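The form predicted alone is given below as one chain in structure tokens.
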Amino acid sequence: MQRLLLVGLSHATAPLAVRERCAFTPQQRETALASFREKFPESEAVLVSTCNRVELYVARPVHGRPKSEEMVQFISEFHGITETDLRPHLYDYSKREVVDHLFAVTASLDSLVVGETQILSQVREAYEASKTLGLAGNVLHPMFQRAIAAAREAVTETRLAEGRRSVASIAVDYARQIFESFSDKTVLSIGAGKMSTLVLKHLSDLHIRKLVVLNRDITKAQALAEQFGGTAASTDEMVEHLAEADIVVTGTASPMPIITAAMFQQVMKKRRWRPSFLIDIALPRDVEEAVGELDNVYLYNIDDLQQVASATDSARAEAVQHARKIVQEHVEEFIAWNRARELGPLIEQLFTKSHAMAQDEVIRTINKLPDMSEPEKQHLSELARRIVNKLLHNPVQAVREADADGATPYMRALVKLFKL
């Protein structure tokens, strides 16, 4: 038997400045992972990271390792966060609990912005991440499989996504109040992701004088710059390219910020102090947040942009409402069947031992009366067989209805007491 657990933190419990300490990039995922597997080998791990949660879910043998202690405790050494300060910002799950976080997170009923899509790729991503590296079980494994065909289906037989607004349209619309024109206005995009991508295909529409991609990779820039009709350059660049751009959108894997207080400062100069609009979409942050305490700087980071797009919730409340209800239904299968793949094998089992041992006894028997007729000998047999059925009957049954919780404390019972 497998024991489910998950410790995490979110937008709901913490503030973005620990969320972006505690990320992982996938390199970094990779590293922590195999150093999961080195420390609890017996262990199943699903590391998720995203701008807005970081969870780590387990699975492992009952009365084996990680404990909850242990999992906050690796995520802290591995970001050299003290649990102190990281404890108050997490949350922890066991058994049925994770089964409901799981699936509700996947189809987006957890997110910020409810009905956002990208949930649903960074979950498989994670749990590809995972099986890649055999860290996703015979319990992670349908699991997460479970979780995705669910949100799946939320998404595509409800109106989930309809009427959300993209924090990449709210990036423009902020944008829009700040400047009158764009057919005038330079766009730099520092960094080529997917976020960077849609945020320029809004700003595109605007009609922009100019763009320039900056990106580490330079094959990734000239396609992104293709896509829009821009020019790409080096990063070694970026300095001279942000005096020029009025709008800037970072989105880069830097774990440090890459846009400084006093870098920006000496832009703004450049600049003759003309408003500048940044979009900082990256996790953790691409610009420090004094940048946005200077002059004529409009600064935006992912939360902002974000709580913006969940005022549109309210509106989706029935839509909401039917993903959940679909959710549920995929949560309450999983439920059944994975108890169902616990129980009979442990069933069995139990049968075939205690029936052994009646067999053991009926020749035991035999043996010291060796007058028996061949038919008495079936009876005896048969006698044995009914008495072990009638004595398995009533605890098996229990265990059959209880519910998942409730028959976790038995099926353990039935481990102990029979030695199973």
Contents of the next structure:
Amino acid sequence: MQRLLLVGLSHATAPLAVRERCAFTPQQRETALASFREKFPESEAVLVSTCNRVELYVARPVHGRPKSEEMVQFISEFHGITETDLRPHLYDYSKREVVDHLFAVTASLDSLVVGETQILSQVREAYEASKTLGLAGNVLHPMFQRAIAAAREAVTETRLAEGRRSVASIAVDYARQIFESFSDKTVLSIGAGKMSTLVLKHLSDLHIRKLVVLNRDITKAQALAEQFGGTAASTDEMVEHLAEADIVVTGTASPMPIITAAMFQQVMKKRRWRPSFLIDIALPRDVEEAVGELDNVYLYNIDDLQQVASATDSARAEAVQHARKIVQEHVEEFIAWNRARELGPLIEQLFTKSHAMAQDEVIRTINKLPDMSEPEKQHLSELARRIVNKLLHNPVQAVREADADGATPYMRALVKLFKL
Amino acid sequence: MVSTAQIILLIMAIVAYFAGGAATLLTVSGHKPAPYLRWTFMVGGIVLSLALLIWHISGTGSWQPLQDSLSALLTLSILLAAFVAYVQLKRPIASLEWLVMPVVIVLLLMAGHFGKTQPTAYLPTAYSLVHRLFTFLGTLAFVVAGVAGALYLMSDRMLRARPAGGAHLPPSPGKFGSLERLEHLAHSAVIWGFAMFTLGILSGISWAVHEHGQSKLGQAWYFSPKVVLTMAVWVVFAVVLNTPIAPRLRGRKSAILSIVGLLLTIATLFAALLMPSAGGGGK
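Okay, that is the form predicted alone; can I get the form predicted in complex with its partner chain now?
Full assembly next; the chain just shown is listed first.
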């Protein structure tokens, strides 16, 4: 039997500054999962890290490790954050709560922008990473598979994703509040990730004069630049391009800010203090917060844009309710399936053991009665089998019929009482 | 002298502008007044003011504009209202009405007051006509620059604001107009306004001292509140005008200076109207 646990933090519990300290890049996630496997070899784990949440899902043997305190310790040690600093921002769930939470998260019902579909691919990515490392086993593998299927259904069967304002479109609205015309504007993208691509797609619709894409991997920069008719350059030339750019989109995986206030002050001098619009969609942030305090600089990070986007959610309450219903049905089905999955072998074990004990006693009795005919022996054996079946029928039925929360104590009792 | 009938016409114009403002407020607050209601009131206000101006000028027996306080203030209010109507027709800036129309109403109220209390015509010399024409056009441009500066500051504040919930306010490009457009509007207004205001000042100085080098405004005319305030306006807008060569002043600083310039311009207008002995234009 396995116990499900979750420790995490999200936009609802932690400010951006804490979230960015706890975020895992794909490389960091790989390292963290490898270290987890070493520490807790009997457990399964999936680590979901997005700009809005960091969550560690664990399935471990009922009396095994890690305990939730060890999970908190694991995250805090990895990032070098004290547990005291981390604790106030964390939530921890167990058993069914974990399933409920994961399904809601994957369907974006727990997102800042309800209905955004990016979370679905981020959860899938996290699950794939664990699967590759062999950390998604009997419990987490089907749970994540089912959560992803439920999310897909919720998005396609409802109007959840309709009418919402994407972060990219809100960024463009801000740009239009700063600039009047875009035909004389230069856009600089630092980083060539998915989110940058989305924002650039919206910006390129404004018919900008020039687009420059900077990336550590120049081939990725070239690919993105070609997509929107821009040019690619190396990140070494960043300062020169910053001075030229009116709109800057940053989305790198750098653990430290790549644009500091001191640096940008010089950039603004070179720009003769022409307005500069910065969209920082990276986590951890690429642009120091103090940059936004400079004159004629307008800086927005992912939190700013998402919070504006979330304001559109209230209009879609009906779709959200419908999606919740779909997700809930999937949760119930998964719970029932999981219980049956865990229950089946246990019941089989119970019957096998009980029948074996009964047959042992039948054999012992037969040995004491040598004159017994073959039909009588068979009758005796059948009697023992029927008694066992009748004795076990009611307890087993009770376990089968118990709801998800009730079944677990019964199952635990069976294991203990019958030494299974 | 302004007649009672003319004052009634003036009040009707003010009421029309008020009604237009109320219709705008209804639209902004989500109510839907009858379509074109606010336009009807705004155009109605302009037409009534224009009718009053024509009526008043025709009564003076001369077609020269800006002959007295009433015609000067009416002209200024009509031009400002026409400017708002033009912008709202071409590419609307919702907040422009909220800022400018109260100024238009104040100008009409001033026209009513000073039209009755100071009906005497200005000195009918060629210099004074040029002086009045350019200073009033310059003033009009400076009001536009000041209003654009105020809109710039409001928009800038909104773009940077983080209200109680911690979130930025949703962007609404139509509400204030883009910062770039407002900056361009303010700067263009300052360029034109500065040129006209400077010509107005020069012709004013010429007029003040045009007879044998003696000022009609007294020996220390250059210390009169009107002249001091005028010079302050000129200096402030001279600084704003030079933002292209002092780019550190761009944006908020320039907008604040434009607002200061606007306030000084209004103070100058009051000084000119309230203290005629200090060069206010009375005989």
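Rigid core here is just the name for the largest C-alpha set that superposes within 1.5 Å across the two forms. What you are looking at is a predicted structure, and each value in this text was computed from that prediction instead of being measured. Residue numbers count along the first chain shown, from 1.
With the core superposed, P370 shows a C-alpha displacement of at least 2 Å between these two forms. A displacement of less than 2 angstroms separates the C-alpha positions of E70 between these two forms, with the rigid core held in common. The Cα position of Q28 differs by less than 2 Å between these two forms after fitting on the rigid core.
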